[in-house]
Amino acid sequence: MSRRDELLAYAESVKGFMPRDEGLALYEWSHAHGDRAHRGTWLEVGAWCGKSAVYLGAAAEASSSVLYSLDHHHGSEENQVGWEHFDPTLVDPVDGRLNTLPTWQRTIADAQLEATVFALVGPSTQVAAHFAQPLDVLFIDGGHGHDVAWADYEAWVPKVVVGGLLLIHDVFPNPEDGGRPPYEIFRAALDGGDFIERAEQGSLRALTRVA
């Protein structure tokens, strides 16, 4: 089994909410990216227990790129104790809180992966704040709420060099299927001009940064 299958199948049995069809083209378009562009730095929005990781991380590594993981690890509001996503194998037994990062450090360790995935580990906006390396791809799936999804889109998108790659999460245009505010941000890049989208795959959404 070449490199590359085994990481995307070990993708399929990590902790997560990527549908495998969404991740498998994940992965398509950031390789088909890192063939243009090698040595790049990429980053992505919402780590969770590193199931993304892996997809991102199987096509940075075939294009000699590194992948930031942002996420300060304790999880969104449908996570929390009471909500539908809430795991209590991930909750930390000294202060009761979620700790997804023991997991998610497991799942890169096991993915070998570890030369080309790093960890950032806090809140998204003061990182961006400090975070002064152009992006070659970007991928947003962090927390849905309107607030939290308009502050890492602020923060993060204009990092996104021309011919950069944007890739979005749980972009639902149709409001019975989902929160709004993925797709708000998708067409506020749209709609500004500087991107214009390239694939769709489910929820998936893929964009390129032309100005």
Given for the second form:
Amino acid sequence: MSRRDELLAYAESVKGFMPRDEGLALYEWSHAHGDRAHRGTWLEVGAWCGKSAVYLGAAAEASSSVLYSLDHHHGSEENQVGWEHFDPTLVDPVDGRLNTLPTWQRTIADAQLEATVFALVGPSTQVAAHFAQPLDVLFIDGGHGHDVAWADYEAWVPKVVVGGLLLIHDVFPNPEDGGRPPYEIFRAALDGGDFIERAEQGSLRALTRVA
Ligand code: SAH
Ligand code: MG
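Now show me the form predicted together with S-adenosyl-L-homocysteine (SAH); what you just gave was the form predicted on its own.
Let us now look at the entire complex, which starts with that chain.
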């Protein structure tokens, strides 16, 4: 089995919130980008257990790029106890909080992506304030509440280089399909005139910075 096929098959087995068709699109689009821009700096906001990091990491490895996978690893609102996406196996027995970092590490180690995918553990905006490196690929899949999603947009999107790829997950044009904030930031990127839409798959959108 090729490295590509092995990683894409493995990604499917990882716990997380990335449907297969969208994961494959993440891989294909970022891989095509990497073909044009080798040795890039890529970053995802919202790591969880590393599922999207394997799809993106597989593409990053192929272009000798690196992927920073950022998360505070305590989950979003909907992952907390009593909510829809709560997973009791991810609770840290010491403090009772959710902790996805050990699972994320296991995922990246099993995928043999430790030289390509690096954990950035901390709150998104605080990390962004000290992250000076321009980004060739940015994937936004962190908190989906209004304030968090807009904070991610304002903190990270300005770091995307001209020609760079911006990927946004959970974009639902129809309010009946899901929450608004990811759709709103997607619209803001387009309406601001600095990005053009390149592709879509499910709730995933790809944009390129043109100015
Ligand atoms: N991309 C993942 C899913 C991410 S779920 C996958 O493929 O499965 C969203 C993640 O964003 C959660 O793990 C949560 O801990 C993280 N998150 C939410 N708000 C955050 C913030 N302000 N800073 C850092 N991480 C955050
Ligand atoms: Mg998502």
